[in-house]
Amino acid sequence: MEQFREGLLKVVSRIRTSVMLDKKEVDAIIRELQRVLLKADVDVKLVFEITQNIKKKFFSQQLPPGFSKKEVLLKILYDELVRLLGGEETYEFVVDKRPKIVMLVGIQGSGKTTSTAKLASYLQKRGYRVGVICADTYRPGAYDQLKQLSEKIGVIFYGDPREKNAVKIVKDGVGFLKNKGVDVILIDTAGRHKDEISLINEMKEISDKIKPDETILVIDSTIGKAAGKQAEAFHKVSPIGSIILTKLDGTAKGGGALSAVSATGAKIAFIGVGEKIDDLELFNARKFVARLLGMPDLENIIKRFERLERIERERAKAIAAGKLTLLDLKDQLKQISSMGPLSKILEMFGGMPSLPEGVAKKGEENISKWLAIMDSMTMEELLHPEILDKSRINRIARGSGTTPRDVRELLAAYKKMKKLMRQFARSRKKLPGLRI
């Protein structure tokens, strides 16, 4: 996994040292990309769309006031990233009936018996008392080693080494764990590949009579995209709740993992990240991939862009209410500043007043100084016009090369707009059927 984070590490990089981010820079930093996510074992048809996504949306978006170039590339890099891994909702543990019944399933040598006492040791740090059953009996060892590490973090364990009948096991430790009143029962089954048949029929055999309230699969992260395979295979048999991705730390081929499962539409729950009992973590892809590329001022960016998704929503609703902000008259000047007259403005209302003679007027001979003006104000003041006194007045003159004189006139002909906009809102509720 390490390859993979050093990878897109120079690809942050390369974006925060270009000087220019034009056709030609921005195509150069998706090749690079591309080749770093085959080499993560992502599929060929993911990695074409994921950067065919990055740069449409960096050339067809705005630039949105107060962000560079560089940090809405970054952006688009960060959502389609979480996207490829998931998306932004995070797996919760949920004790909704007690005891909960987990099965865990998967092939041999995926970490099954390990991640078992891992998410064992997990939930008991979180206040539930955890019994474990181990129903493995192909594997030599298996019994033991589960035994072993269920006495070593505090939990209860039942196996039975004689018997064979992986059923009757779960069975009879199922009611031996609800007689000691334990929260979550873990089962530990054995392994099994996708084409063993004996082994599949077994693990529906149990799902059909304990009917567990969760199966979680557990997937060897090693194995790269091919994990999206076993996991639609397990699928099948028994419904997948969630997955635990094992050994993610030792890998390069994590991402195709990672990218493979999230693509059958299951829920990576945690990842596996070392040996040590406490080394597995609850899959958050939003920080996982703020890991991945390195950036501690990340976090930082995206809520500045949660602010912005914030204030583009309130504005919405004001302009549906008929309110209208310097912001809005903003995005339509600059709209429209190559396509005619600033009664243009109002016309994509449909049915809205004309401006006043005046008004239009002088919009078409000061278009380019308002703009400037505009550029001049904080976004408190684009969004909140009213508290622009006569300090504020001369300092946006200043910086705008303007008089205070052409501020003014500025905001008397936004009064004006805004009070067509209030009128205009009021005739349209008032017409039968007509919601806005």
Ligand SMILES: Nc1nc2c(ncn2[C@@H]2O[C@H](COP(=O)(O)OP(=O)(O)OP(=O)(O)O)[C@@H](O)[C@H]2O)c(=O)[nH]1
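All of these numbers come straight from a predicted model, not from anything done at the bench. Numbering follows the first chain given and starts at 1. What changes on going to the form predicted together with the named molecule:
When one rigid part swings against the other between these two forms, the hinge lies at E89 among K23, K211, E89, I387.
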The other form holds:
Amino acid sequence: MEQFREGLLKVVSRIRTSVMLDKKEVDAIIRELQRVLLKADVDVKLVFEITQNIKKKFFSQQLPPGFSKKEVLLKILYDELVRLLGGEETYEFVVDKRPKIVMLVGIQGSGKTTSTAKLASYLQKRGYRVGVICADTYRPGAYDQLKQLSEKIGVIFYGDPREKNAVKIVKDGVGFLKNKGVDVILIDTAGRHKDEISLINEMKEISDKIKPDETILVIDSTIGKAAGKQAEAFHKVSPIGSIILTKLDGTAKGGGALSAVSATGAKIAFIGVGEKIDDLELFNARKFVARLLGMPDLENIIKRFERLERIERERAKAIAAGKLTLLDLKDQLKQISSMGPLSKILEMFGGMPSLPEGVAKKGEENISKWLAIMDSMTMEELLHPEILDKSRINRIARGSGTTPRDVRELLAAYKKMKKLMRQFARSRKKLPGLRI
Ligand SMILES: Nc1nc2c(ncn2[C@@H]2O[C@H](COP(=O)(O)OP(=O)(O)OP(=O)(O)O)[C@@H](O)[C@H]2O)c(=O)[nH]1
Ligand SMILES: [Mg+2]
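With the form predicted alone done, generate the form predicted together with the named molecule in the same format.
First the chain shown before, then all remaining chains and molecules of the complex.
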């Protein structure tokens, strides 16, 4: 197994088996993560930023209901890795100039020629007229390989097997394809050369003379962290706009992707998942990281977090519209009870220090009783109190050590508050110029 992935799995398993995620333990986990990322050649500054972010988020976040500390830390780790790999948005091939000239670069065997054909087919299916150029004058059979693939897909091909000057081929090819009225030109370049420096120099020459609109780096995902160095070398001579990560159908899980992204700042656009023309997929960072972390239950944790986020969004919308759920009431009461005795809270507001002792006490008792009642309710009941029938009320009373009458009292108080909230929201709407 790839070293990087193995390292990440160790971090994940340490999180899952740790007994107490206190500061000392989290620090140790973070240090381990830093080692793993640095070993994978991820930029030092970036490693520091990621790990600091994870720590800050973990310690500043309140534990959401129904989640364990471990799950929160795993989710934060997952989110940070997704962010590092370009976030949620998938790549979009934009043709803002016709023809758009795209050059594919990468070392030998990375999958340039195959990816050129795959991309040509992908774009053709989206309605673009595509032309491809074989600028590889080194690999025996390179010309025939791309010519055959082009004929198979039905895109226009340009190449000259007798010409040894790659820059001349590209120049002639661009002229030829412009005349054919193509929307996109894909240039397949060499991967073999006398040596690596000559290869990089040739890429620089083509890039300087042709000025491609986008350079795509093709990386073999099985090479692991060496991807970082390669990416850097190409990036220096022709700024990498995006990356195609190939051979992800094999055993590799693509730790090298992180290094390549880190070295170029470019986003991964596509992944290659097989040798056939259609084996090209838009890169999805979320899916990729889940696979990298290899956690069978990660998907479940993420789904639960998504559900929570959805609920939070709905609640915010509902509150703004003057609606109040029991869950909101519960949150409010929790906040109040964590502030200290009610009489003290009222004192803080001033002007109300003389609240009769009994009243304040009754209020406090009520708050803790109501919180106990609401603790015995399900999320569905808190969000939709209208489903609370007799049998549910009895169950809740039993579970909270109260009586059904107490539960009904709480519901009556809640209804009153809801009505007030609605009136408040309505009156606010009537006031012109007042917006929240
Ligand atoms: N399984 C798998 N094989 C791939 C993928 N992409 C490319 N290959 C295979 O990798 C080998 C090399 O692919 P090429 O496209 O010829 O690589 P190249 O970068 O053009 O190589 P050079 O021209 O020598 O520089 C071929 O056997 C391809 O079929 C992929 O996503 N999955
Ligand atoms: Mg090739």
